[in-house]
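Next up: just one chain, as C-alpha cells, the form predicted on its own.
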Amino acid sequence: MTNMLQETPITKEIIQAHGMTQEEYERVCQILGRTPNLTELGIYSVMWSEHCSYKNSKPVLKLFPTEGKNLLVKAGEENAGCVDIGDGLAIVFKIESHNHPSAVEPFQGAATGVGGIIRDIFTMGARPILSMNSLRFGSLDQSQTKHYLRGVVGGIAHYGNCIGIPTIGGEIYFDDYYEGNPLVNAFCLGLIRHDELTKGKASGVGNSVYYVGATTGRDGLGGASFASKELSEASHEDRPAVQVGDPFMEKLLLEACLELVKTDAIVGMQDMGAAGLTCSTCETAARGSVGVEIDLVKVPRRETGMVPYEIMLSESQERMLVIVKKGKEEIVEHLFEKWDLHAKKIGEVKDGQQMRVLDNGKVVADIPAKSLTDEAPLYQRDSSRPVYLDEAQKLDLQSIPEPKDHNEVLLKLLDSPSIASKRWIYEQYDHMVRTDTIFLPGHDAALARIKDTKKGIAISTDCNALYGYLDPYEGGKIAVAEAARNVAASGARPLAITNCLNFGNPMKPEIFWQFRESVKGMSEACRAFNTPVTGGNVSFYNESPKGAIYPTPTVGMVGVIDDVDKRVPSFFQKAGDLIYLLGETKEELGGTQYLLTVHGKRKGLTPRLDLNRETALVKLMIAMAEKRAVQSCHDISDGGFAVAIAECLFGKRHHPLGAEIKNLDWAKGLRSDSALFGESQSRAIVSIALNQKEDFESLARSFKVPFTQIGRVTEKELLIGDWIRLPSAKLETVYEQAIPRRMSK
C-alpha cells in the first residue's frame, strides 16, 4: 500500500516488546497479506492481549451457562449483561476489574475503573443508579497496603460521589497472598425500558461515525497491554498506562448520551474502554459486518507531537464512539454543544469489512475489523493440579486445640479486618445519594428500590478466596452460593450473575488449572440456582514478585424483589423475638477464618456444598420474605455462627441487641470450634416474632430445610451456652474500631 505510512521498521524486539509471540506475528502478516506497520502492530498487540480477546480464557468460558428467558443480551454480545425485570424494564449490569492499574497509582487505578464500568452501563442506554466493588489487598499491618486501601478507597468515593451515583455495598478482604498486587473490582447497574435498549453495533454505509466527549491524550497509553502481564519490581515505571479520570466530565457524557438515546439520531454506541479508538471503531464494525473509515486528524487532543499510534491506543478517559444517521448529524452536534462537550465527525460506516484509519488522508492501518476481535488467537492452555493440595488440604484436627477462651477467640475474629465493620471504607461513599437506596452497606445483600415502582434490586458480591486456594472447583460453587444467599436473605429472587475471575499467570499450568476448576465450580452452581452468566471480565496476570494472588473469582448476583416492603433486614429487631437456625452445622474446620486468625493455618478441606440443601434454603428464604414470616435473616459465612449471631446484634449503631442461646442441641457431637466458628454452609439465622412462630415452623418444613429455635433475642449481652458471655457494647465497639484502629497508626 504505497499511501501507508511506514513509521518504524519491526523486528523481534518490538513485536515482544508488544506482547505478542512470533507466531502471532506470522499470522499478522498471513491476515493482511504484508508486514505490518508500527501502528497496525500496536493495535494488535491491544486486541490480541488476554484483557481485550480473552484468548486464553474464551475456551474455559464456554462452560457457564449463558441463556435464560429473562435474558434480553447474551453473555459477550454487547458490553455488558441485560435482564429482563418485567414491566417493560430492564437492568443492565457488569463487573469488571482495574487490579493492575490501582497497583501502580491506587487513587486513579480505582477512580478510572469506576468511570469505566459506568461507562459500559449508559453505552446501552440504561440510567446507571448504583455501583459497588470487590476489594483485596494484603495484610493492613502492612505500611504498603494503608497505602493502597487509602488510595482506592479515596479513588472509588471521588469519582462515585462527585456523578453522583451511590457506591451502596460491596465486599473487602485482607490477606497476605495480595501483598503487592491488590484486586480493584467495579460493579454497576443502570435501569432501562426495553425500547431504549442501545446496540455497540455500525450499520448502514454512508451513516458518520463521531467521536464524542473529552479531549484524547497519552494517559493510559498500552493500558490493556499493561493488564496482560504480571506485576514486577518496575512497575511504577508503567504509570503512563494508568488513566487520569474527571468525574464531572463523565457526568456531562452521561446525560448527553443519555439523552442522545431518545432521538432517533443514533444506530449504535460504544465506549472507548481498554485499547480506547481502537476497540470502539472495530468492535462496532465487527459487531454490524461493516467497514469503518475513520481520519485521525479530525480527533479532538490535548497533546501536540501525537503519532498515530498514541492516538489509536490511547486510553484517555470519558470518550464515546457514535454511530449517527446520515442526515441527522446536526441533531447531534447541537445535543454535544448543548453539554459543553466535543462532537465531532472522523469518519463513515463503508462497504466491506475493513478498520480503515487515515492520518489527514494517508492510511495508517487497514485491518480486517473482525480480525482484531472474533478472529483473535484462541489457545488450549495445559493444566495441572498444584502440588501444593496435597498438604494442604491435610489437617488434622488433633493438633488443633479447643480454645480455653471462645469468648477471647471471637473477639480476636471480630476485630480481624476481613470480617470486622467495613464502616471506615463506606461512611466515605454517598450511599444515599438518588435517594433510593433502601439497605445501607453492611446488609448481607444492597437494596434499592426503583422509582415509580414497588421493585427493588437486591445485589450480593461475593468471593472466599481462602477456599478458592485450597480447592477452585468447590470455591467456585461457594462464591455462587453464598452471593445467592445474600441475595435471597434480603427477600429478593436471584435472577442473574455478572463475574471478575482474578487469578495469576495462566502460562502456568497450575494457575490455569485453578481457573477451569474455578469455572467449573461456579457453572454447576449456577445452573442449580438458575442463574445464567450474562458476562464479566478475565484478570490474570495477578502476580507480584511473592508470586499469585489466591484464586479470586469474585460473583455479582442481581436479584428482584417485586414488593420492597416485604424486605428483610439482616439485623436483629426487637427483645423477645425468637432466634432459629437454619441448617446443619458439621465438624467442618478446613479453610475457616478461625484456623487462619487464630492459628495461622491455610489448611483442610473447604466446607462441602451440597447444592440441593442450598437451593432449598434459597426458595425458602424468598417465600418468607413474601409471606412476612420473619423480622430478620442472616446467612453464616466468615467466622461461623458465633460471628454471625454477633453481626445479628449490630443493626442500631451504639444501641446493640442481645442474644440468649441456651439450646445447643444442634451442637452435639461437635468440637466446640467447629460449632461455633466452623464454616459449614446452607445456613442462616433467623428471627421471629412469637405469633409467627407457626407460619414460619411451617414453611421450613414444607422446604425441608432443617431448623432449630436456639434462643431469643434480649438486650445488652451475648449469651452462647456455657462458652460465651460478652456485653453486647465491648462486641461492637471491637467490631466497629478493627479498621479504624490499624488506618491511625
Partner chain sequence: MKACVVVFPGSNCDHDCWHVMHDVMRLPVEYVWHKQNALPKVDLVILPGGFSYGDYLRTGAIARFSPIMQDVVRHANSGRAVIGICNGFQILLESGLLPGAMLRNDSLRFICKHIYLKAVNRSSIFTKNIAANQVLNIPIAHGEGNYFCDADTLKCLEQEDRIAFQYVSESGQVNMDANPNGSAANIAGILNEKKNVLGMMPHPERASEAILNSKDGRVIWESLAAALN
Contents of the next structure:
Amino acid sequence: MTNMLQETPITKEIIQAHGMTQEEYERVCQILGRTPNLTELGIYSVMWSEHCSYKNSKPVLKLFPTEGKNLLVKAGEENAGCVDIGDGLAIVFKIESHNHPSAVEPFQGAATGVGGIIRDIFTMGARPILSMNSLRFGSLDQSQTKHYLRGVVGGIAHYGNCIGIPTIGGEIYFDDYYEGNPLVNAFCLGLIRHDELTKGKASGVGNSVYYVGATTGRDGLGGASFASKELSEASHEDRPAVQVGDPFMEKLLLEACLELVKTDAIVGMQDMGAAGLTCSTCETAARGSVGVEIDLVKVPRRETGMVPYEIMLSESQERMLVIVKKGKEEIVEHLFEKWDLHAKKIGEVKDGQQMRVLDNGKVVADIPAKSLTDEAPLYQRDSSRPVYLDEAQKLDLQSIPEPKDHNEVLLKLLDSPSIASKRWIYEQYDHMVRTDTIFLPGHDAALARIKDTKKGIAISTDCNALYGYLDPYEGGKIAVAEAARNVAASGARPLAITNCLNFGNPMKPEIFWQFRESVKGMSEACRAFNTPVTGGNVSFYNESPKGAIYPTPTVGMVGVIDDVDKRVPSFFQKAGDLIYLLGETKEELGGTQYLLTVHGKRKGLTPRLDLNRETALVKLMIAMAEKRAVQSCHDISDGGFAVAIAECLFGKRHHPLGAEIKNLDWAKGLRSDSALFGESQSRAIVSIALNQKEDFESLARSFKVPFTQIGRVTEKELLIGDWIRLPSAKLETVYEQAIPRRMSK
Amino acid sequence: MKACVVVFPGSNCDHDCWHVMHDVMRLPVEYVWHKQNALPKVDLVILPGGFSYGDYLRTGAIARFSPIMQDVVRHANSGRAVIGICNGFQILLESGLLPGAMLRNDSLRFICKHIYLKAVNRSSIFTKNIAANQVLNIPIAHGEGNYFCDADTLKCLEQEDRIAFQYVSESGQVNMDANPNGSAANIAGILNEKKNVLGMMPHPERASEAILNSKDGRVIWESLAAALN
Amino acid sequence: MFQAKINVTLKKSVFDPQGKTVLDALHSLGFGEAEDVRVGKYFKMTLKAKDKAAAEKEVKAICDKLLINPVIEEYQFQLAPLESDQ
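Since we've got the form predicted on its own here, give me the form predicted together with the partner chain too.
Whole complex next, starting from this chain.
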C-alpha cells in the first residue's frame, strides 16, 4: 500500500485535486530540483493553501498597523499576538474562524473551532482564561438555522464548559445572507508571565522532537484545503473531513503543557492545527532556521494501514509537537505520564534547513522547510467595485413613510433575534468558571478580573456586516470603532485587536474589492485608536449556491482597566439618576436594523464615522470611569437610540427599570424614525447620580464631546416624548422571548 | 478549619474552591492529586466541579475509582466533613456516599445562571448560619443536575431532614418555575445520614465575593468555619 | 475471544427527557405511529474468556461495576464468540 502510493505518478488530475495550479506545481519542482512524490505534493498543497499561506490576502494584510510599544509578539510571528499589560504580565489572544466545518457538522465543527483556538493560546505558554465567539446565521425563522444554532451553540458549550474556560460573551447576527453559510469565529485569551512566553520554534541541533496528545487517525484529512473550497452541495459528502473534538484530552494537554513551561526542559512548542503534523514540523523548523527530521513509524495512530501522506495531513485534534532539550527527555516524559498522556519522541532537530520525513527509516519527504512557509506564492488579485453598490447605496427617504406607531416599531426591533437578548445562548455556556467574570453577558464589553491584581481585561467582538455590505470601507472602520467604544464604555483602555476576515471567493474581483476596502477601513480606525492588529485569520470562500456572505471582518478588541473597582456597567443603576446623550444624532437611516426589520430594505449609505469624534468619545469614556463620574454607559448601535435606552433598563432580570426622556431638543429637525432608530455613530447613553453632574459635564466639555441631559431613570415605564410609552416589563418580555420562542417552534 | 481540594483530571473548579478558601476565607487549604492514596490531615474535603474524566460515561462514574476516593470514603465514614459541588456532588452519588442519581437537565441543555435557593436543613455544619426564610442567590452550571431518587428514598430524605437545599423563587416559594433542571422535589443539595457529607449542584464558590455579583454563597463557608474550628 | 453487545437504557420508572424529545420530534415530522422512544447507550466490547459462561460473568461484573448506575439504569447484552483476531 505504502509503495503503491509513493509511486503514484503525479498527473494533472492529481495536481488539480490538490487545489494547486500548474505554475505552483512547477515552482515545487523548481524548489526541489525534481518532481515531488505524492506525500510531498500533499504537504505543499496544504501549506500553500490560502488557509495556511494567506497567499491571496497577505499583500492586503500589510495595510494593517502591526507596531505598538506594548507588543511582545507581533502579528504573524507566532500562533497568537502577545501584549504587555504591566506587572510582568501579558495577554495572548486571537480569533479564528471555523466556518466550513461548522456548516457541514455544526456541533463538532464549532467544538473543534473552540479547541483549536484554545491550543493556539496555551501553545505559547499562556493559561487561557476566557473565550468569546462571533456567530452569523441565516434567518432564525428558517428550520435549518435552528439546526445550525442548536448545533453550534451546543458544540461551543460542550468544548468550553468541559475544559473549564468561561465563554463570557460575543455577538451574533441573523440575516438571510448567511443562509447555508454560517460563520463561527472563536476567540480565546490567555494570561502569561513574561518569562514563560514559549515560542513555536525549534532550535539546538540534537534536541528531541516529541509528539504528545491524541492519536492520529484519518479525520479531517485535507481539512486545510477543504477550508479553501467554496461550499457546494457536494460538501455534505465531505463529512469525513470534519474532526471530532475531545475536550477532556485537551484539558489534560493544557495542564501538562503549562506545567512543562515552568520547567527548563523545552525550547519550543507548537500545536497541530490545520495541516497537523506537516504544519507544526515545518513551522518550528522554519522559525528556528534549523532542520527537523521525524520518523512516522513512531507516530501513535488509532487506525491501521495509514500511509505517510495520511499521517502528515491528518487533522486529528488535541495533538502537540514539543521540542525538548537534549538530556531533559525524562522530565518531559514523566510530566506527561502524570497526566496520563504519552509523550513520544518522533524525531530530532538537525543541521541544515530541511524538513525530512522518514517512514521507518526510509525518506518519504525531503523539503526545505522555509519553502513551505516563507516562500509560499503570493498573488495580487484583481479587484473591482461591485456593481450592486450603486443601487444598494441609493435610498430615497421620501419613499419610506414615518411610522405611525413608534411603540410597535420598538417592540418589533426588540423582537428581532439580532437585537434581542442572547440569554438562550449564553446560558448554555459556562460563563462563570474560574470566578473572574465580573460582567455577566449582556454588557457592552465582557470584563474579567485578574486575580492578585486590581486589573481587568475588557473585550468586545464586533462587526456590523450589513454596513460592510453597503460600504466595506466604512463598515471596516465602524467594526473597529464600535469595538473600541464598547471596551471604553466599560472603563477600559483599548489596547490591540485581533480579527477574523470572513469573505466570499477572492478570485472574484468584486469580492476581493470588498476585502481590500474593509481592511483599509479597519486599518485607518486602528491607527486612530492606536490599537495595532496582533493577528487573526482570513476565511475566504464563504459562499453558498445563493451567493456570497456579507463582507464580515469581525474585530476582537482587547482593553485593560487598571482598577476594576472603577468599571462602568452598561445598565441604569437606580431610579432618580440623570440620563445624558453623548454625541450627535443625524438623519442616518441607511443600513439600519430598522430599515431591514421594518421595511425589509438593505439600502442606503451607512452612517458616517468621524474618527476624531470617535476617539474623543472613547477618551471621554475612559476618563469618566477613571474619575468615577458616571453610573452607567451604553453605546448606541443596532436599533439606534430607542433600542439602546430600552437595553439600559434590563440590568436585573424581572426587575427592569424605567426611563423618562422628555428633552428631545437633540432630535429637532430629524424624522422621528431617524431620531429613534437611526444609527449615527459615536454616541452613547450615560446615567449619573445627581451629585456627579458637575464632574461629568465638565469632563464631557473638556473632551469636546457634545452632551445633552435628556431625562431621568424611573421605575416602571419607558417614555420618550410623545413617541414611546411602554411598560418596562413588556419591553423585557419581548426582548427576552424573541429567541426562545423561535427555538421552541 | 483546614481544607483540601481534590483534583481529578478534568476538574475545573478546583482553582475556584482553592481561591475561596485561601483568598476569601483566609483559611489553610491545599490541593490533593487524585492518584494519591491518602488525604492530608484536614477537617474538610472539597470535591470540586468539572468534568472528571470528561464525563463521557456518566458524570462522576470513573472518578469514584480514583485512588484518593477510598480515603475520602473513610474520611466521610469517620464523621468528618465532605462537600461535593456540582461534579463533586455527582461523584458522591456514584460512590454511594449519597443516595440517588443525576439525570440530564429536563431542557436537555447545559444551564449556567444564577438561581435562588433556600436551606431546608438549617442545623447541619454546612447550613447552620443560614437564617430562616433566607433566600440565597447562587449560580448553577451543569448539564446533568436533574436529581432523581425513588419515592422511598425521597421520603427518607424528607423525614430525616437531609434535604439541604431546594430551588426556590426569588421570594422563597418552591414551585416548578423555580426548578431549573427537573430535579425531584426541587432538590439542589442533600446530606448523608450523619449530615457530615453535603452534595450540592449550585456553586457557592462562585458567589462568595461582591465583585462576582453575589456573595450569598459565603454563608456556607462561614457555617463550616464556625462548626469546624 | 468474545464480543459483547451491551445496551444500557434508563429504567422504565425513570423519565427520559431525551427519549421524549425524540418522540416529539418524530410526531412533528409526521411519524404519528411512533409511540415511545427510550434513548440509551450501546457498548461493543471484545473480551478474553475461557468459555461463554465465564464471559457472561465478566460482562455482568463490568456492567454492574462501571457501565451502569443501578439507581437509574438497566442493561441487556448479547454474547457471541469471535474468531481470534488476525
